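Presented below, as structure tokens, is a lone chain in the form predicted on its own.
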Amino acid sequence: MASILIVGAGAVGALFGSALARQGAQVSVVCRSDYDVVSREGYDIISPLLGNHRFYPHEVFREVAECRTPPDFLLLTVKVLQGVDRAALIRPAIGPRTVIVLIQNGVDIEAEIAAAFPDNEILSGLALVGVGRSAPGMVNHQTMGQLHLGRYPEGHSEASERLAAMFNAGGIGCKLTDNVVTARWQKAVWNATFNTVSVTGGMLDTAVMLGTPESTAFIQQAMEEVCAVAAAAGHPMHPKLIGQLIGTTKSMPPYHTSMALDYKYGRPMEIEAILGNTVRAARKHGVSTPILDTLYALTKMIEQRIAAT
């Protein structure tokens, strides 16, 4: 039986943790804001993919240091935010054989964890899922439910195959990739564009962002800039990727991005991990990104305004 600790067990962590628990894994969670409810009642999960169910973690911790036995897998699902030392956050629970799994947004987010834990295997994962918290301990899964997973910086391993098998058996489609860094850039083509446009436009949903030829053209141009940066960084994208992403987004029911929901509820936004790192990579490689530069400046203004209120 695999022991798993999920640090930052919000909507994504709870949904994925419940899938693993249903396969017999011993899944414990660290959650702060939902601690009282989850420790008493578990998670109430509404999911068209996994079915409506209640997930009772093996143990519920308020702090990582409360976990006395290092897990086989530590899944880190907290947001990647400025000023948050992720290595320090998880260090109390890391043992010599703990596999660290980063299920987080953004590009160039693994290096600091790899440097802090050079002897631990690191898996990097990209969640493709529309899920959110509607209240403490209540998780609403809206659309999709997939995970791309790979060993960092490249390849895969026995640990990645073991974890992927548990996810797949639990109903979360998990695809292994030998080049997870390229996969991160591929996700950034959508994330860096739709997330930031949704915020700068004032809580736009996906249907509105693709609602006119002009708005669709703007989205496409921004995505082309991300592709140019990715190519300059050594990760060229498939020529048909942008069309596929736009087509898939149009085919799904309208929904708000994760960053738009953070903006709505006044929560910290992952601007730096999703867009800031992309813009910095563009500057490093001499790629012109006027649309991304503008979106970055505007989202930082919005962030500053929220912080001042």
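Output block for the form predicted in complex with another copy of the chain, input the form predicted on its own:
Chain alone follows, minus partners and molecules.
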């Protein structure tokens, strides 16, 4: 039976942890802010996909260091934020055979962890899930619920197959990919543009961002910059990707991006993981990205303003 530790067990971590626990894994969580409720009552999960249920972790820790036995898999589900040393955060629970699983947003988020733990296997995952925390210990799963998972930097492994099988058995559709870095760039084409434009526009929903031919052309140009960076980094995107992303977004009811919601509710925004790493990759590979540079400068100023108030 696999032992799993989830670090940063917010909404995504709790939902995914409960799926793994349902098929028998021993799932413990590190949960700081909701510790009191979760250690007493577990998680109350509302989910159309997994059914409404209560999830009692094997153990609930306040700190990573309280976990004395290194887990088989450590799932890191915290946000990737400037000033948060993720390697230092997880180090106390990492054993020689612990597989580190990054279920986080952004591009180029693995290198720092790979450098810190050169002997550990690293899996990288992209969650496609609409889930939120409605109160301490309460998880409200609204829509979707898939995971794209791959070995970092590429390929697959016994561990990736094992974890994918556990997710699938537990009800979370997990698609294995041999090129998870390419998958991250694909996701960044949407994320780096819509997320940051929604914020620099002060809470724009997708309908406004695609509301006029001019705004759609602008979004498209920004996406082309991301594609140029991805190609220069060795991950060329399909020529039809941008058209597909815009078409799909237009066909859905208007909605607010995760970064816009973070902005609205005063939560930290994943600017560095989603956009900062993209513009740094552009500099590294000599790609000109004036639109992304502008969006980056503006979102960083917004962050400064929030920090100052």
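Residue numbers count along the first chain shown, from 1. Since the model is a prediction, treat every value here as computed from it, not as a measurement. Each form is matched to the other, and the largest set of C-alpha atoms that superpose within 1.5 Å is called the rigid core.
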property	result
Residue marking the hinge between these two forms [rigid parts; choose from His256, Val181, Cys67, Ala281]	Val181
